[in-house]
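Just one chain follows, in the form predicted on its own, and it is written as structure tokens.
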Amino acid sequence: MLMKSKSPGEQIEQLLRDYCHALDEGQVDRWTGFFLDDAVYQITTRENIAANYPLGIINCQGRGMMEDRIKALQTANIFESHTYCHVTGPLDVREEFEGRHTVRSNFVVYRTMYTGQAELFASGKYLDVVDTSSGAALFAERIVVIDSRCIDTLLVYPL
């Protein structure tokens, strides 16, 4: 039986599903594996984008900075037990240039604390550049634009 290879759009959808499932399952060790070595990961606010401020709340340049972030999360940060649930909207896949695609999707993330109480943790949009040139989709850039200006202390966890 011949296996049909996935189109770039299917690869991108799979990347975003795997990313959210990994984080929702607490597999934070897998997080950096969704990015190219020189990728950018940034969390910023809608207000920052509107004012054209270049820096975000979190700004990782390269996988090494992301790995440091995860190491700090696992060894230095102290917080109550909780889980996340990502809900994403339909993808808007746009331009392609040399295997790179710009992708936009809206999201909400719910957090459930150890007490069982669930609450809306974050909402916003992902502005991604996804590279499919190697046959596997990876983030070249992930800009997380959150709607709120109120930042939770546990924003250290990737969105």
Contents of the next structure:
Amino acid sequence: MLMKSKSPGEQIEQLLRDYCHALDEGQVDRWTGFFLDDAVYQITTRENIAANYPLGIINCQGRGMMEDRIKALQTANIFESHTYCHVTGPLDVREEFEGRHTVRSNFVVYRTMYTGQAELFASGKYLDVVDTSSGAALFAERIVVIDSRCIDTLLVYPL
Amino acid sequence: MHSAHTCPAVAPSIPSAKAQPPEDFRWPEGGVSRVPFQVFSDPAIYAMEQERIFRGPVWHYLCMELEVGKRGDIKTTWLGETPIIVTRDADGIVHAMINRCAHKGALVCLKDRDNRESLTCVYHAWNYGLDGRLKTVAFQNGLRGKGGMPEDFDPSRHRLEPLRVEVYCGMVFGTYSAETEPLHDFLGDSTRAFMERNMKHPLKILGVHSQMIHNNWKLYAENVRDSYHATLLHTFYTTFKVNRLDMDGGIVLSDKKWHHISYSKRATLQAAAEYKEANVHSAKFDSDLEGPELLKAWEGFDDGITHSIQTVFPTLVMQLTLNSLAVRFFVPRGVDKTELFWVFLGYETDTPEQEHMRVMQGNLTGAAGLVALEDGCINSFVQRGTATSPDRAAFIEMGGRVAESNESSRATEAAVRGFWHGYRNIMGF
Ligand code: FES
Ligand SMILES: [Fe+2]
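Moving on from the form predicted on its own, please list the structure of the form predicted together with its partner chain.
Next comes the full complex, and the chain you just saw is listed first.
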């Protein structure tokens, strides 16, 4: 049987899918593995973007800062256990330059906390730059823009 | 733009004494070192607070002055549960008024921020000046001589209900009550001096968001005054030596005890054995950062203070955590819900590198703050733990039973007692 190697488009889809599934399965230590070493990961709001405010809710520059966050939530931070369920929309792969693709997709995340009920936690869009130059797709940048200005209770796990 | 001024035309609301405490309500023996759990979940007490504190003789933070920085700027906000409009008129004067049309009570401003020459209610198009005075009423004289307002209709007797306003240290404060003392006196000397240290600079906003926390507003007011919990609950604080009780620091209560400053000096850390003995869970976290850029900071002041939390009764907090400057204010959204707003700030004079450091340190606080995210859930643990036993009381004797400044230790609940001192005073409990 002939194995067809994946096109960049398929690699990108796979990356985005794996990312959500890892977080939804609670495999949070896999999270930084989806990023390049010098990748940027930010969570901000529509309001901050509109006002051109540089500071969102999370701002990680480089995988080191992302690893610190994961280590903190695993060993230091105190919060009630909860799970995420990501639902994402179709991808819009907009541009390609030297193996870097600009990708936009919409998402909603439901969160189940101590009440046992799944409740809508966040909606918004992923603005990604995905690098496929090495043959495997990784995030060079993931900007998570949430629609609401208001976070229910707290935000521990990345979106 | 740090001048203080008062809105000239104020029609003070007449304080009513409608809301009453539940008949069986008594503050327990022990004064401010006991807090009856009933105050966190009783709707009658909550209603009384709206009247005596939020509509009473107290100054309340409304917004940053730079959110109404230009003439015609409009910002909507809340005072207690009441929607408020803050404006800057053509003469540069800042006004605040209730967001409630004088006709039938509709909201007049719907947007968070805007810039206009006047305010028009969308319902029947009554039009107000930026000072809240009624300018025109649509079809006041009817059409073709028919309809319209009665002969004796006097637009000057209808307006958006104004608040008294004072602007101080880049923040707009408002009050309904004619009895509220001047802001200068309400704050007191120590509060003003420290506010000026941190805030009396040309400010700029770096980011905003809010958090819905599932607890009574007073639990957050207590929590920010609770220096005892800071290094016990917040492991990241301890591990990265951002703030620990074994640094030099102290608690300063304002003259009336209502407001407080908690400060620490990072360079003075002398690791205390008690941290090990108390089995503080931070010991489990090893302290190397993969991304040390997070804690890159500069000494902004020459007094050695590297971390401070300052409160102004009832719902304003100012923080300077390393260089992360932020204003937090919280709005009651019902007896067991509070919206906590974060306004992250820098100075106009910051270099790009300094601004970058403030942005990175923005990771420390807020809804996802590495040193502080616990506060989002901890108060709801208290809410859930206390709601079913309103007749019990909290035990607040750390550092003594009175509310007094302590410039040598923050292992004290003195500022929490200070809050309850103010609260009981104003509520008549
Ligand atoms: S309610 Fe505002 S004009 Fe009628
Ligand atoms: Fe805290």
